[in-house]
Each structure stands twice: as C-alpha cells, then as structure tokens.
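Only one chain comes next, encoded as structure tokens, the form predicted on its own.
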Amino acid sequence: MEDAYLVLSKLTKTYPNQPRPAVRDVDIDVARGEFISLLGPSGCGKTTTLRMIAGLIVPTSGGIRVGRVDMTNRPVHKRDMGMVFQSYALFPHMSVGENVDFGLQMRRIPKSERRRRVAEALDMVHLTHLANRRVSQLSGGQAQRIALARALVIEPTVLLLDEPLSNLDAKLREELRVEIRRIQQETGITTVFVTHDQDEALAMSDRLVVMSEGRVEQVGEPWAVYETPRNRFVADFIGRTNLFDGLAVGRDDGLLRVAVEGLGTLSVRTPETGRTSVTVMVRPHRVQLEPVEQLANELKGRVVQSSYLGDVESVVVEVDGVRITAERTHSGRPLALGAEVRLGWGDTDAYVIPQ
C-alpha cells in the first residue's frame, strides 16, 4: 500500500517451549486514518499482534513502522500510542478527570494545556459532567468511555483497542461501537481493533484482518470478506453459511455445474477454477423458501429445525440427508417441524471458494 502509515512486516512471535509461533509472518499495511479489525477465534494471535504494536510484547522477528519511524524496539512510553483494554485499567483512587489527565502529566504538558485537552476528551465521549466523579461510581459503559478518552487525550499516533466491549451487555455494546466509530471518524486517528465478535468487526471496520493459528487468512473490506471469502476457514468463520463439497462436472453458458451428493447438480456463476473438487458457499439469507420462482437451483426438503429470532426466522431444511440453513423475514407463524417445503437460490447467490 503506497499510503501505508502503520506497517507490520513479517511480524513473528515465538514463545519459549511452544511447538509453533503464536504469530507468524504477519504483513499488514494500514493507511493513515483507517480503522482495521483483527478478527479470529481465541488463540489465533490477534491480541499478541496488537501487543507487539503497542510495545508490550517484543517480536521474535519482523518489524513495525509508523510513518517513517521504526517502532520495532522502541519502548512503550516512546511510541505515543493510545490503548484501551478489555478491563478498562482505570486508576480507582483517582477521579474521572484525573484519570484522563494522567497521560498528559507523564508527558509534562503544561497545566493550562492539560485542562483544555481533558475537557475536549470528556466532551468527545459525552461525559463532561462526570469529571469529578470517582471511578468506582461509574457504570461499565461510562468506565469504557473514560478509558477511551484517556487514550485519545494524548493525541496518539495510533489507537489500539483490545476487545474493549466484551464485558458489556449486548445493547450497550451496540451503542458503544457506534460511538467509537463516530469518534474515530471525527478524529481521523489510525485505529487497530481486536475482537472475536463478527458483528462488531463488520459494522465498525474499513477493513478486516481475519487470523487463524497465528497467520493472516484474508484482508479486505467487510463486504468483500463476507461475500467472497478466500478459503474455507474464512467462509465458515465469518457469518452463517452453507458449505457444499462437490465435483465440477462441466460448464454451460458461464455456469459451473457442481455435483453434490444428496443435492444433485448445482449451478454456480463463477470464473474458471481449474479444479475438480470444489466447495460451494451459499449464505442462509440467499436461500429462498416457498414460493420459489425460476431459480437455477431448486430443491425439496423437510423442516428439521426452526428458530424464531424476531425479525427473521432461521430454518434448517433436510434434503436427502443434507442440511441447508435458510433465513426468511418473519411474517406470521414459524414453519412447523416436519413440514415439506421447496427452497432454492440463484446461480449468482452461490460462490465457489478459491482455496
């Protein structure tokens, strides 16, 4: 990336007495002002990567650069990065204002300047009225906002967020992720966000970095990672999906014909793959339930599971031993177990996974 601001080059971390690296050969370029999310299951290396950027963990090999400055071996306090932790890490013996002011004091910023910047930071998170309150008197959401204000007040080069919403209830998490994204866009600060929550990553990010077993599996805009996953791991990890393994048996008018046991021959509009064994992905929201009209792939099956989710109904249909998950906008009583249904999807609703 020509305009890269934060650059990770072959970043690797191997812990003593471990059979394989926790992070290996991570290459990521982040543009100035970009919001990226490191997303993956527990133990995939995302937090280790973030902590190497922060300087809390020393890399085994590889490099970290911000702008033109090599940060690889620079001490934490000389990196000018702001970090928000999952546990808030606020000082309980200090007031809200004193917590936000702490980083400025350590940098020997003049008192008048500190006062102005603390006021601006608290205003940014809409908590000016709590400046004199003790941390012990804050709710979880308020504490996390104060932790964010404390990270931003030092005007960091990069903002690092380590699963900052995971201790909050679902409604508050949704509210705060909107707030964090708003503040990030207003300040234009380069941000790296670690999460295992796909909804958070999809909703907040300019780009996703999907990780598994210490490696980067795919980097891309949220819609691209979701709609066109690079491999089976990404397809299975991001969102809900149906995956069908089959054999490519020919092409017809730009359609790849894929024979899938139990489903017959499916049609997928896809470029030439050059492979015989392929995996077809169909997202549940792409699967239509009755009535099905003039679709390339039409099947009949029996409802074996139905989950009412309020705005949608998730339905599992069994077709000759193969289970297919569909989602429909709910309009009345859920489908009964054992009901015979027709289902299908168009040739552009399916996707052949490249790897």
Given for the second form:
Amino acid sequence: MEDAYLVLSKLTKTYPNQPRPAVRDVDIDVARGEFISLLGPSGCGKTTTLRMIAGLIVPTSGGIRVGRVDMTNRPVHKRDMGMVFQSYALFPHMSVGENVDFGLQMRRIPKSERRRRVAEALDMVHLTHLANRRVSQLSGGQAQRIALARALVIEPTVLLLDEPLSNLDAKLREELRVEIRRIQQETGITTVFVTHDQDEALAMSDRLVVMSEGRVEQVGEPWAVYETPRNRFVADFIGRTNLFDGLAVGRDDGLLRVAVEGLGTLSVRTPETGRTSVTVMVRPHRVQLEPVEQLANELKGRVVQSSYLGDVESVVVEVDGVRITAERTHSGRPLALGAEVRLGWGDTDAYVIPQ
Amino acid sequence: MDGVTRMRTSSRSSGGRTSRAARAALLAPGLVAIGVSFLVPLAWLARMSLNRTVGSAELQSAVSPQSYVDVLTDEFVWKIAWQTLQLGVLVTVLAIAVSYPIALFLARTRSRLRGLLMALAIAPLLTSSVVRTFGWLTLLSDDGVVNSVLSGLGVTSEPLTLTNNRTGVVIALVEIMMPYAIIAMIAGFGRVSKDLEDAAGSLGAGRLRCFLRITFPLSLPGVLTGALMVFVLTISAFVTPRLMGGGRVFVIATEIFDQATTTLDWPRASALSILLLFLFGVFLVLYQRLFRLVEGR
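In place of the form predicted on its own, output the structure of the form predicted in complex with its partner chain.
All chains and molecules follow, beginning with the one already shown.
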C-alpha cells in the first residue's frame, strides 16, 4: 500500500517450548486514519500481534513501522501509542481525572494545558461530570469510555483496542461500538481493534484481518471478506454458512456445474477456477424456502431443526442426507419439524471458494 | 485487621443457606478454643495485675492499681519500652525492605517453579525460632563463620561484636521475620497487576516511574499488613532478644519474663503484659487508619 502508515512486516513471535509460532510472518499495512480489525478464534495470535505493536511483547523476527519510524526495538513507553485493555486497566488508586491526566504528566506537559486536555477528553466521551469520581464507582461502560479517553488524550500515533467490549452486556456493547467508531472518525486516528466477535468487526472496521493459527488468512473490506472468503476457514468463521464439497463437471455461459453428493448438480455463476474439486458456499439468508420464482438451484427436503429468533427463523433442512441451513425473515409461525419444504437459490447466490 | 478480614469474608458462602443454629454450631469450636486459650488467661492476667506483692515476693490478693503505678513511674520501664519500640521499628523496616522484592517477585511470577520458590521462602517457619536463633549465634559469634571469614580474608583484625548486643538481635530477628513479611505482603498485593503496569507503560511511564506511581502505591496494603505483622511479632519477641542479646538487650518481653520468674513479682509482670497488649491495640488502630488511607476508601 502506498500510503501505509502502520506497517507490520513478516512479524513473527515464537515462544520457547512451543512447537508452533504464536504469530507467523504477519504482513499488514494500515493506512493513516484507517480502522482495522484483527479477527479470529482465541489462540489465533491476534492479541499477540496487537501487543507486539504496542511494545508489550518483543517479536522474534520481523518489523513494525509507524510512518517512517522503525518501532521494532523501541520500548513501550516511547512508542506514543494509546492502548485500551480488555480489563480497562484503570488505576484504582487515582480518580477518573487523574487517570486521564497520567499520560500527560508522563509527558511533562504544563499543568494548564493538561487541565484543558483532560477536560476535552472527558467531554469527548461525555463523562465530564465524573472527573472526581473514584474508579471503583464507575460502571463497566463508563470505565471503558474513561479508558478510551485516557488512551486518546496523549494524542497517540496509533490507537490499539484489545477486546475492549467483551466484558460488557450486549446492549451496551452495541452502544459503545457506535461511540468508538464515532470518536475514531472524529479524531481520524489510525486504529487496530482486536476482537473475536465478528459482528463487532464487520460493523466497525474499514478492513478486516482474519487470523488463524498465527497466520493471516484474509485481509479485506468487511463485505468482501463476507461475500468472497478466500478459503474454507474464513468462509466458516465469518458468518453462518453452508459449504458443499463437489466436483466441477461442466461449464457453459459463465455457469459452473458442480456435482454434490445428495444434491445433484448445482449451478454457480463464477469465473474460471481451473480446478475439478471445489467447495461451494451458500449463506443461509440466500437460501429461499418455498421460492415463488424459478431458481437455478431447486431442492426438496424435510425440516429437521428450527430456531425461532424473532427477526429471523433459522431452519435446517435435510436433503438426501445433506443438511442445509436457511434463514426465513418475516417468518410468522415457525415451520413444523418434519415438514416437507422446497428450497432453492439463484446461481449468483452461491460462491466458489478459491482454495 | 481490616484488610485481612475483608479478604476472608469475600469468599464466604451466601448466608441464606445455613440456619442461625447451624452457624452457631460451626463457630462454637473456634469460639471455645479462643475463649479457653486466650480470653480466660487474659482475664486471669488482668485480675493478677491488680494484686499486690508484699515483702519478698509474697502475693497478696487485692484490687489495687499499685503495680500499674509502679510500672508507669519506673524510669527503667520507660527506657525498655522505648528500646522495644525502636527495635520494633528497625526490624520492621529492614525485614520489609529485604522481603519486598521477594514478595513482589513471587506475587507476579508465572514460572512453573513458583510453588517451589514459595515453599522455600516460607520453609524457615518449619524450624522454631529458638533453633534459628542458635543458628545465628554460631554464625555471628566472635569465632563464628562470619568473623572467621572476615579475619581470614584480612578484612578485620579484631572480631566484630555481632552477638550479645543489639546488632545480633536485629540481624536474627530480621531473618526470622522474613517469611511472615513475605506471606503477609503477597496476600496484600492483590491490586498489583500486569495490565496496570502495561497501561502505565503505554501511557509513557518508564520502569522507574511505573514502579513509583503504580506498582508501589498499589502494593501499600500488603506492605502495611506485613509491617504490622512483623512489628507485633518483634515487640513481643522473647527468645531471640534473650539469646542473641546475651542478657544485655532489654525489651518488654524479657522484662516480663524476669519479673515473672526471677523477681517473682507476678502482679508487676501482669501489668507489663497488659501494657504491651495496650500497645498492640494502639498499633492496630493506627494500621486500620493507614490501611483505609492507602486503599483509598
């Protein structure tokens, strides 16, 4: 990337006595002002990567650069990065105001300026009235906002967020999601966000980095990662999905014909892949139950499972031994178990995974 | 001890499930033990302190403040009380200072050897302080290991006087108190956390400032608890001052022993004991005040 601001190159971390590196050859370029999420299951190396950026973990090899400055061997306190911890990590022996002030004190900034900047930071998170509170008197959401204010008041080069929302309840999480994104866009700060929650990552990020077993599996805009996963892991990890392994048996007019055991031959609109053994992905919300129009792929099956979730109904239909998950919106009364249903999807609703 | 009780009660089970009677029954053995082994003797001690001694060690039953008056107007008692306090403060400061790094390390390490190191740190408690004091006597005496090495290396021409004086008492007491200091401090280091230190680092604090502004203030509850423990044990210590002091170091505890066994003035010994107890009370209150201050409540 030409205008890359935060650059990780071949970043690797190997722990002694562990056969597999925790992070392996991670290359990520983050543009100035970009919000990027590291997403993956626990143990995928996303937090290790973030902590290497912060300077809390020394990489085994590889480099970290911010702008033109090489950060790889710089100690944490000289990196000028703001970090928000999962545990908030507010200093319990200081008031809210003193917490926010701490980073400014470390920079030996004159008192009058410190007072102004602390006030501005608290105002940004709408918690000016809590300046004199003790940290122990804050709610989880308030503590998280203060942690954010404390990280941003030092005007860091990069903002690092380590699962900042995972200790909050669902409603608050959504609220803070919007707020963090608002503040990030207002300040224009380059942000790296670590999460295992794909909804969070999809909703907040400019780009996603999907990681697994210490490696980067895919980097891209949320919609692109969701719609066109690069491999089976990403397809499976991001969103719910149906994956069918089959053989490419023919091709005409941009349509690939794939023979799948139990389902017959499926039609998928896809560019040439050149491979015979392929995996077809169909997202559950693309599967139509009792379709009214003619579809490229139509099947018949029996309902074996149904979960009513309010806004959608998630239905599992078994077609000749193959289970297909579909989502019904505006569902009304849920489908009865054992009911015979028709289902189908168009040739553009499916996607052939490249690897 | 406010801090300690609070830590204990936080792990209690929800109260609703055990009935009042069951709770009383569960508490009974402990209460009886405390009553028989502590409260009854204490009451007996208080009663004894009001008796009188006439002639040469003849005990006379009475209700008289005479022994308190005698004790409080005796310049020698004030002198040894002052010496006891000095010894207490000195040993406390030194024992905490040398134990602090060990306790902090043990509280934070994630090494697999943590359990072993912990056991090693408190293993000295397995031997009695009498044995350990004799150990120090052989190490520090005029022809002991320390002096042999020093004179053998030509560092000293005359042996250093390290026993039968206050120096020896302090050295031995500091070592004897270390396991207590370490245990008490580790228990009080609950608020010290890696995340907070990492956060301070990311905000621009180097190692020293991180320690001074974050780690040390957060470790104060542990330091205070350890200090109280060491101080109380030191000012009531008898064996070590007696043996290492060689009869030349006087503290309240040795004075009580002398009064009870040599002079046979039991009322005076009892009055001294009650005064020592009063001193404990004063320091407990002081500790609680300080604890609240450092916990920021």
